[in-house]
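Taking the form predicted alone, here's one chain by itself in structure tokens.
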Amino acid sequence: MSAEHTAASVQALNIFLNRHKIGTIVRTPGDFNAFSFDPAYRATGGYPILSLSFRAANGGLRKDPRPIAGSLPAFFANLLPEDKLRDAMEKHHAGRVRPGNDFDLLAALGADLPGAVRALPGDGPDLAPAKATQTAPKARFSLAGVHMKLSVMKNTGKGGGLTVPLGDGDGDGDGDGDGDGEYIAKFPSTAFPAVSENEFANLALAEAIGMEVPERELITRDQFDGIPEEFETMTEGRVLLLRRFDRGPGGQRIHIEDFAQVFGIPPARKYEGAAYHDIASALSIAISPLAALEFVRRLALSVIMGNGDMHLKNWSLIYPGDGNAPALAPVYDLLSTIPYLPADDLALSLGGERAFKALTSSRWKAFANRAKLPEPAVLKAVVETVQAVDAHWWDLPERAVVPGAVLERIDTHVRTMTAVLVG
């Protein structure tokens, strides 16, 4: 994006699934945004899918949402990060985004989004590259959520390490994401010691009972290469290294959406704009009744570990193949929040309540009759939940790395939930 093309200079972008345009985003007077169909996959039925929020409940899509004055649709606010990350990222394209605008945000950071979204200015993918500028590239990822994490690449040839991509995160246009970065580095925070140990730990734990998760590893910040100086922090700790699932080989990229999106509620709902049986009950109508009990032994790990933080945005559809339809997506933002919040509780209501020690198993009929799941087999998934986890989690190879303060308190909510989910 050139000096003369900035964000803030946009006044459309075409939205693109990988190389199908799905429709255009028009920033009006008056600061509205608008976003319509493009005909020609209007006329798809909507295939590939964007989201199931734009779906209609007989099929096709509904009609174009109204315009939004000062944000962007809930999907597209959804694919923005927020807080911290958003603050480092606005700084870094200062004088090209002006603060608190979504779509400037957007526009800057449009072509390397998560899932297999972008949004491009002009006329399409094969745009001509900006000319250069003295301006140095900039780093164009979106990662959604608060903390400081950065979408990272492995260096190839001599030296290897880990650096942002910088520029516009696809380097021939060919929405392939061959500049994109194909793992996601989070780092490590004053407010909450060795949390990437934490979530190691977690993850490890959620494969070992037979989770889908991430890829995974621990590294020092000194494998890194070229942070610009907006991303970095001065924490001391390990940085938990993720390799991306809405990423495949060369860098193909794969369609994702969070359940924020999937229920076309803004970021800053994301506590409170559903409740987890809406969720499950969601999973058994998109995908199946399977799906959804899944999605429960997944909830009922979070419970037991005493996870205060499986918002909206932590949990994920994944498209993969032709786009054409959901599945749940692996698991991810596994940690324990009890250490670092001792009177933590749910992020979402559970059966019309969120303290941990109330998810008694009334609770958890009254979820699974509110998602229309059959009783016996949601308490079925807990139980075995909890059985797997007391299997594995005490002789865990992983727990070695997570600090003793820090585990104890883990260890002690463990036990505490287990004698509350089986009695």
Ligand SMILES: Nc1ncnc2c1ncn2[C@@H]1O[C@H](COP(=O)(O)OP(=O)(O)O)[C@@H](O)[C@H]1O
Given for the second form:
Amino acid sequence: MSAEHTAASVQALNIFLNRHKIGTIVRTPGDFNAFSFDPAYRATGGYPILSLSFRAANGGLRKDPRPIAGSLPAFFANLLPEDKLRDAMEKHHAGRVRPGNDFDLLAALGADLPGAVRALPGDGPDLAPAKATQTAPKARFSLAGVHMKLSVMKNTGKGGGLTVPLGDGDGDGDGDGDGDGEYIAKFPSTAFPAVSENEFANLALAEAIGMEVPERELITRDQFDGIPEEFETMTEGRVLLLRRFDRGPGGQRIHIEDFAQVFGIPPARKYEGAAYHDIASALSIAISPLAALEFVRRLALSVIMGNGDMHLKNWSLIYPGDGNAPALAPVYDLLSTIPYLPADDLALSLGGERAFKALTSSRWKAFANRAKLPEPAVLKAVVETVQAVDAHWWDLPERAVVPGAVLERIDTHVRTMTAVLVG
Ligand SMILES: Nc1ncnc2c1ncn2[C@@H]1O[C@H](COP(=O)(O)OP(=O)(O)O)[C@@H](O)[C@H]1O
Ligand SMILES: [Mg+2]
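Can you give me the structure for the form predicted in complex with the ligand, which would complement the form predicted alone we have just seen?
Whole complex next, starting from this chain.
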């Protein structure tokens, strides 16, 4: 085995945003991971933007983050898969990636990360990216989240199946990473019956009430060709296929960051690191109060639909065009958790409260004040969302795919919450 193939051999990762070199993560003895921005990137004032967490309140870049022992700075740790998907990736890259080692995993998956970031092995800040030497092509996509999922390509030829891209994610070798998966396939879970259908219907509702939602379809497993065995799941049921909003036509990468990254919070603290008013106020400052009110509509939708999983990693910013300014990314991971977890409550606190039934107008007013948004605008956004759901949910064609027992529990919650929210 050559030196390139051992887990500890990569000592530096050069960080790129599309073709722009941003900085370098160096692994030092004692497993400290130090990230520093390149002087040339610093000279731009920090454009295109990697993360709002690196920007000072008065504009420009902050000092480099302090090196951390054993884990990556929060922004980079948040690019990695979690739980089961992480286990599968560690197994898939066994020999190069030691279990629980963030730097090893980022080195293995760095060619295909969320958004426009790439982390490519290099020997130091000034060297051009070295191509990783590989014995056999491996899947290199990284997606956050705990459920089993794959980043896949649609084959245009022969029968049009779905495949997992293998190799360095750069089909024509010009360094821009085309040839990556343009879809995310989310596999169902045995613990949550009809979870794909549930999310499919929730996304359809969000679209019906005017929200920005990725294209999606429900598919069957026989549409996949050659899934590496580490990613095979035993579960039955349909798979939710979503168009990736961080990939443009031709595989172009569009940068995104989630709110754990925006706040510099490690992934393990996604349920407690901040409250909903923090997200709203960040949106209001970084984009506009209108973006914050769109967030309020999405929050109200989650409350009505009994979605208790909207933690910091289920909301993102997107950086379209030149990448110099953020916008609110489309919705994703919308599903009703209440049919599976009847006692579920909000993933983060809203006006100091997490229990669904306690979210009366006084909580939304408290939220509005903490977010520095006008109370009447917030209350109006909530009531209008309740009315829009009431106008669309009961006749939504996509209800037909959700099994009766799951649908009944959702419907009961919708009726209860309608009374709480407009009462
Ligand atoms: N349509 C999409 N386009 C681009 N990125 C997406 C899309 N949907 C989800 N993601 C990214 O993939 C991650 C995992 O997807 P998610 O639906 O949240 O799965 P899980 O249910 O496992 O949390 C998200 O945190 C987000 O960064
Ligand atoms: Mg998620």
